[in-house]
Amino acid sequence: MKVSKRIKGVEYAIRDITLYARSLEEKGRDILYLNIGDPVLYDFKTPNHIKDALIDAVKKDKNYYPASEGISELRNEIVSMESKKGMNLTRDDVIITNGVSEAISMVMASILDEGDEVLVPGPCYPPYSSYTNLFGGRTIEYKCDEDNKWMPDIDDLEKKITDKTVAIVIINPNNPTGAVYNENILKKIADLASSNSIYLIADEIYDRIIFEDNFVSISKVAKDAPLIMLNGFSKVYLMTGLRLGYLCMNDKVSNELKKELPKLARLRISSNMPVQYAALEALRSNDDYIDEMVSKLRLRRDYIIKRISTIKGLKCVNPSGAFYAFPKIDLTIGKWKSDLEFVKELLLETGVLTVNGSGFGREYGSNHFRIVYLPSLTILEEAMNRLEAFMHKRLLMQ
């Protein structure tokens, strides 16, 4: 039976790795799991009057089809909220999405042919790159440098620009590496997608999970840039489960693109009417459990980079947002072949699960791993101290 060649192409790292640890689950192994970014698995919970209007709304019939581009209430609050970022946007230039996910899929869909390129950040978070290679098109990996913070190369950027290049992605703050980028930086950036005519695709899913600099928006530098941003409601409005996302095209956008990816929205009819409801609460009401949330990561993110730096073998760039750490790996001490063997190996030995630096990007992600620093420090500590014994434990063999 036929099967396409093009779903051979997509993968997920983050939970594809998840099959080898659930294979010792089984056999009554116990599973540390640092490898998937949901905050509401650990001690963030979705906050009560996000979870009763969700309530509310089911209660009121609120439960049937909703328009596909979704309810003029919250495409409006995000007209409002992404305004005061700096972007210039109609509430038509705004569609509701079933998590950011999809709204990478549309968005793919929308602007890609066979052999066209999009440039993303090496290291990338996987669905940019499995998206492209589905809808036909070409990941090329533009340098992040790790000796600079994690800050893209404008100079790697720039010389990867073709005629067969479409988008140029970012991700801010940057999954793996919890990067934020600084304004020049993204002002450079911009200028680059708006020279060559290419758009702009600026993910914020985690702007307001940053530890030490203010965030600063692409769309305040992005003016004369053809900008498409995507953002949602899952990481920071502890959301994750209901999935809610959106996108937004400023008035750089063309008119043909504004036409013609709607179809997208209206071909798999709609989003979650109900969850829809919850956003708009998310928006309109207190967010001051957000602050606390930021302090408690900032507790987490500060635990687990002192221990890593203590740790021969490994060294990690202090991440500014977000919730991951991307820690570089010496494989020579274990004789590791690549960083998947290393997640393996470290998974088989010890239960610490984490996710191979390779899934976001074989370029610029290979010889690291990701670590999710979202579990409790008593949780933490213990993986800490599993790691360091098994790093101890290679170099003693050596």
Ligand SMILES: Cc1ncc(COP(=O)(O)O)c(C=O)c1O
The other form holds:
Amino acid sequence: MKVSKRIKGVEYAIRDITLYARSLEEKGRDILYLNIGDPVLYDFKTPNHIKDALIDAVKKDKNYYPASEGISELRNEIVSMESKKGMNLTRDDVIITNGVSEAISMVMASILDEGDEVLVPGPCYPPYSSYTNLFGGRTIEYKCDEDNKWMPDIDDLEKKITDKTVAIVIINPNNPTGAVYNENILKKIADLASSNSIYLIADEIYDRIIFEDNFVSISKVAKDAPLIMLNGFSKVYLMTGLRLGYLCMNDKVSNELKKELPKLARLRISSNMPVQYAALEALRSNDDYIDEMVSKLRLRRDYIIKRISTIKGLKCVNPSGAFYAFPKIDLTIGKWKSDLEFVKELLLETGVLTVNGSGFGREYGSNHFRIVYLPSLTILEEAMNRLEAFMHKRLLMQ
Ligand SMILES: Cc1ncc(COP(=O)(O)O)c(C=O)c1O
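Could you switch over to the form predicted together with the ligand, since the one displayed so far is the form predicted alone?
Up next: the whole complex, starting with the chain shown before.
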């Protein structure tokens, strides 16, 4: 029976790797899950006022199909927030989606034809590549330079723009590297998009999870570029399982796309209505919990970075935002053939589940692995002890 070629191009390493862990867990192994970026699984719970707004909406029968583009109040709030960051847009330019994930699929479905190219950061959060492939496009990784705090290499990006390039994707703060881009780099990327008349797709889902410098949105410097901004409520507002995000387009995006893309919103009817009221509450109410979360995460980041720095064979750039670390592995130490083999052996021997770097892009993600540092310090300490012992054993076997 037929299965499409397209579906075979779809990969999602972050969850695909869980299959190995589940089978071990069924055999009684104790697994430390450091693979999924879901704060609500750990000690960062959805704030009560957001949960109450959700329950209240359900009880008030806000359970019907709302407008496909989203409820007006929430879209207005998003216009006001994004305008403050520097974006020129109106309410018609905002579409509420079932998570940023759905926004990525809608954007790629609306801008790509067979053979079109999308420039994605190397390494990159996997759905950008998978959805590009699914809609007939091809991703080209541009280099993010590990020796320069994983900043995009502008020369490399510029060299990779061809007449088939349709869009440049940036993820800031970045998943998987935790890099936070400075204004100068953002301006150069925005200028490349505007001078080549290609879309700039910016994912700022971690915009308030920042440890050192102030966050600069690309909106501030991308006034002349056709900017498609993606953001959502999963990470900063601790609403992962509630599934809500949005996409918005600035005044340089063509009216044609603004007319065509919303058809996809109508096709899937709407996003979850009561959750839209919960999101409205999240944007309007006290958000001190975000600072508390960032303070806790900073301690966890400092702890794992310090531990990794003492483990021979691993090297890690200090992440400045989000909640991921992306260490480089000296594969010769364990004679591992690939980062995937390293991740599988680490799991099998120690029960510590991480994600293979190649799952974030073969060219620049290979020879790395991604650690999520959302768990408590006690769990992180146990995970680091096991990782250290694992590496030490391989060194002795050399
Ligand atoms: C960069 C980035 N974008 C989007 C998402 C998914 O967001 P959502 O939960 O809104 O679908 C993630 C989740 O890990 C992410 O890291």
